[in-house]
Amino acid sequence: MDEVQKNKNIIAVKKLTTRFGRRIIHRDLDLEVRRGEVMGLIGSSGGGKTVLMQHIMGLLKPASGSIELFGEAIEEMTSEEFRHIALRWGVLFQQGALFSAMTVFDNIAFPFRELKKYGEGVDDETMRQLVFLKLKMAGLEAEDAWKYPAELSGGMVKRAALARALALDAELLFLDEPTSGLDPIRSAEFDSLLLELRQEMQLSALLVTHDLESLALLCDRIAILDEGKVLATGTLEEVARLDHPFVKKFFETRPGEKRLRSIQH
């Protein structure tokens, strides 16, 4: 990869192969996410979307292949180098994954307190101000800081999890089914929030979703994962026209079918 291309991509996955026992999940998979773009990742259930995201975040080690983040190969990093680069991204898991025994405040403060273990980060008062700032950015009220996850609605859980993902001013977001479990109104509100934050913070993101509205509103390009590989990448309009069994099934069975049919034709 030349220097120009290296600097253009915030994520570059090359020839990645994943095996669980005899089962091969990915085979020679390639994926590139450009700086400043939101890449949507779609594929069949159990097809390896979340596993791919876990590889990119360094949570799983592939059987073979390479992964670059911010232009650096993660397999060549020391644990300390990887810890520092991991501070540059945030993660929103499918169910929010808030710590149930912690208040919203403590959940958002968690990344700051982890930094303190290494003698880094900010003082307590600055941390407090930043937590309330992230709360506000995520569309929550100051009084929500003292609630526990069990006291929150599904939409509020997602917002609190987003505030935690943004705590350290992430440049890159990993979003795993962020609107899963939300009703259409709450999903639309959350998508609008993500769009607003993306524009304000110039975020890059890898978004795993089955939500067609999220794909249409948020994504610059879509990657189709099937048969262990990324079959194609392109705009929503481009991938919707592909003559492939998964693509046809995906777009024919999603809400907004009439609108997508007009795109396809």
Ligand SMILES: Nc1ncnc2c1ncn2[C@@H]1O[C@H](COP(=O)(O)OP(=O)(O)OP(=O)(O)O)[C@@H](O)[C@H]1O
The other form holds:
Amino acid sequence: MDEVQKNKNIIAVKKLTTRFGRRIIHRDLDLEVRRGEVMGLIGSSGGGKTVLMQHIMGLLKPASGSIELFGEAIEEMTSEEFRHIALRWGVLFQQGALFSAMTVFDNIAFPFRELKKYGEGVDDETMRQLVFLKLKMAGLEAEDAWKYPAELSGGMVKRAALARALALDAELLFLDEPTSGLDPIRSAEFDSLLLELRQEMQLSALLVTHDLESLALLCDRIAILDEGKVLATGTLEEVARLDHPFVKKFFETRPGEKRLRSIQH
Ligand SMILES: Nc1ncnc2c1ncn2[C@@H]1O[C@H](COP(=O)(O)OP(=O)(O)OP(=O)(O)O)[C@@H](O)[C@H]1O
Ligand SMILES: [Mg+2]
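Given the form predicted alone above, what does the protein look like in the form predicted in complex with this ligand?
Whole complex next, starting from this chain.
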């Protein structure tokens, strides 16, 4: 990757405002994620992290502001153009990570079938091989392909969802608390898997997490969302030094402490 490419933003959010009724969730929020960068997003619960991701993915329209993805303004795209560009990213939702009525195989095959609608798909045999490859990359067994989400453990659901997010070799990943609900060991395993993938695939990602260990291991920079704005962005060391109530509270918990607590309970 040359320097020019590297410095380009893969996500640029400008002056974004969100309102639900009279409640203002974001107010003139700015956020930039560079190509090749993993940006962590932290902020208090209900602060608007998931909603921000929904805006960036075009699932929810903001009251005002602009969003550029891969250097293009999404509000200027036709819905057809948008659906097409959406195939360049993968997403792991905070809730409902998989289609419950589909097997793991069909879940992972879903993006390939979507791509086919644009005449860009691969043939069925290649798709089958790619689905099994992604399954393996995500640390699942071939036999898991025929299971339904209800038959999987929480960690397996996350892995299958990651396999689907990576199906089309996504350039950009949206990960909304990928390790929440996993036990400390599964959580650490999932982090290492993401780290490996990021090194192999030169991914860019926006990662929402409450987990200090995930932030330390995976993120180049961290953005702090507070009171509707990105208060600051910087490396973990830089943001940890900020004199701000949310930041102080967040970093009061030393790395490992949360996991230790969850083992003790
Ligand atoms: N579709 C919606 N309609 C109305 N209000 C909504 C909608 N989606 C989210 N909200 C509200 O917007 C606020 C921000 O929600 P959001 O899910 O983005 O928080 P979050 O930062 O992701 O929290 P958490 O860390 O708990 O996941 C919340 O008060 C939520 O109730
Ligand atoms: Mg959320």
